[in-house]
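Just the one chain here, laid out as C-alpha cells, in the form predicted on its own.
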Amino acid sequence: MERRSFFAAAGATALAASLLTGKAQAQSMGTVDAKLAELGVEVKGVSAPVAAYVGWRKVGNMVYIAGQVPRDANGPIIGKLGDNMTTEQGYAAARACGVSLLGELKAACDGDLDRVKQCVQIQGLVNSTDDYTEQHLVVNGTSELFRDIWGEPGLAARAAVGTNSLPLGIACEVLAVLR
C-alpha cells in the first residue's frame, strides 16, 4: 500500500471511529441534561453548608443526599402550609427542593445524571399547621419531577411528614437516596 493510501485509510478510520464514540457518548451522556432542559428545569451548583454535614455521601452504589431547602430567585422560600402558604405553594417549594437534591446528586454523580439508576427513597418534611392534612401533595413536587426525569425508576418509596417548625421557617425540607 502507497504511504499516501495507508494514511489516508488510517485518518478515514480515525475519524469514523471518533464519531462512532462521539454518537455514542451522545446517546449515554446527556439523556438526563436533556430531560431536564425539556422540562425548563436548570439545575445549579452545590450551596454550602449552613451547619456541620455534608450535602452528599456515597456508601458503595448509593448516593445519601441531606435536605434540601427550597430556594427561588428571592433565597429560601419561607412559610406555613395552611396558614401562610397554599398547598399549590408547597407544591413549588417541594420541587424547588427536588431541583437542590438534583445540583448534589449532579456532584455526586461527576456532573453524569445518567449515571443515575434509581430514586430508591425520598424523605419530605413539612413546615405545617396542627390540622393540615396535605402533606403527601406537597412532596409530589419532588417526586413528580424525579418520575418526569427517570420515569418509573424515578419514583421512590416516600415519607411524607408534617412538622411544626423548619429551620429558618422554610416551608419544606427533601432528602433523598439514589443508586
The other form holds:
Amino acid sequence: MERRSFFAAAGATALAASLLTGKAQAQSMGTVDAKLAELGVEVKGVSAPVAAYVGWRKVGNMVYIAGQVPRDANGPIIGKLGDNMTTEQGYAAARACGVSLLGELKAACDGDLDRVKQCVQIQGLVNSTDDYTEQHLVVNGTSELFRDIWGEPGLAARAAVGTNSLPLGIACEVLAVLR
Amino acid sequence: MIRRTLFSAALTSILTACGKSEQAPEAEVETPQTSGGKIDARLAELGIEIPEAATPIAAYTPIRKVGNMVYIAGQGPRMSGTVGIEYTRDQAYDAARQAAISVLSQLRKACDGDLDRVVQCVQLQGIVRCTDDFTEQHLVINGASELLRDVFGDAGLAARAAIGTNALPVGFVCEVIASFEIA
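The structure above corresponds to the form predicted on its own; please give the structure of the form predicted together with its partner chain next.
Every component of the complex follows; first up is the chain already shown.
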C-alpha cells in the first residue's frame, strides 16, 4: 500500500516535471525568434563561403560577421544603384543581406539570438554610379530590420559607402559587428 | 663516477649541439626580429621573407592594440594600377598576397617579434581597384586570405569582405585591412 502510493507520487512528480520542462523549452525558443516569426522573416542556415574565409569570428563577447551577399529566390541580387536599380530595390537587397547576417549570427550564438546585446558596427557598401547619393537609404534595409527585431540596441555605429563594383556584381554588401 | 662524467659530457655536447642549431645560417637569413617559433618555421618553409615594418605615408599609426586585439592599417602592394585595365585578376591576386605580407610585418611588430602569439585573424577587408564591370574581387582577395591560411592554418581565415573601388592611395591595385586576436 505504501509502495503504491509512493510510486503514484513519484509518477505524478515526474509528469509535472516533464510538463514544466516542456513549457520551459517552448519559452527558450526565444523572444527574438518570436519577433522574427511575427515579422515573417525566415533565417536560413548558413551557406558555405565562396572563397577563402569564414562566415564569422568570435572574440570574447564580440562577433564579427563577414560581408554578406544579398540573395533572393533567384540567387544573388545583382545590379547598380543609379543605373538599373531603384533605391527601393536596393533597400530590399540590403534587407536580404540583413537576413543573411542573422543566419551567421545565429550560428555564432549557438542558435540563440536572445544572446545578442547590441549591434555595434554596420558597414554597408552599395554598388553605385558616380552620381548616386542615397546609399544611406539603401543600407536602411539592414538597419531597420535589426531595429525592428531588437529595438534601439539593434541600431549600430554605421557607415554607408558607395562603390563602383562588388563581387558577382551584387547590389550591396553588408558587414556587421555585434555584442 | 666515470658513468656520471660520461653522462654529463654527453649532456653537455647535446646541449651545445642544440645551441649550435639555433644559430644555424638558415635562422640568420630571417630578419633580426624573429623569435624562432612555429610560425617563423612555417614562413621559412613557405619561402616567405617578411620585411621590416614600413613607416606610415600619412597621418596615421600602422598598429593599434586594444586588449588582445590588434588593428592594422590598410596595407598596399608594390603595384599601382587598375584590375581590368593594367592588371589581370591573377596579377591582382599576387598584389593581394604582397599586401598580406606587409600585414604580417606589422603584425609581427605588434606581437613583439613572436607570431606564435596570434590566436586568429578576426576581420579582413580587401579592397580592389578595378573597372566598373570587374566582379571577381573575392578571387583577388584570396591572394591575401590564402597566404594567411597557409601561414596560420584555419585560424588565418577571417570574417571577410571583398570590395571593389575606383581609386586607391598611390594608385594601389588593392588595399588589405586586417585585425587579429593575439595572446
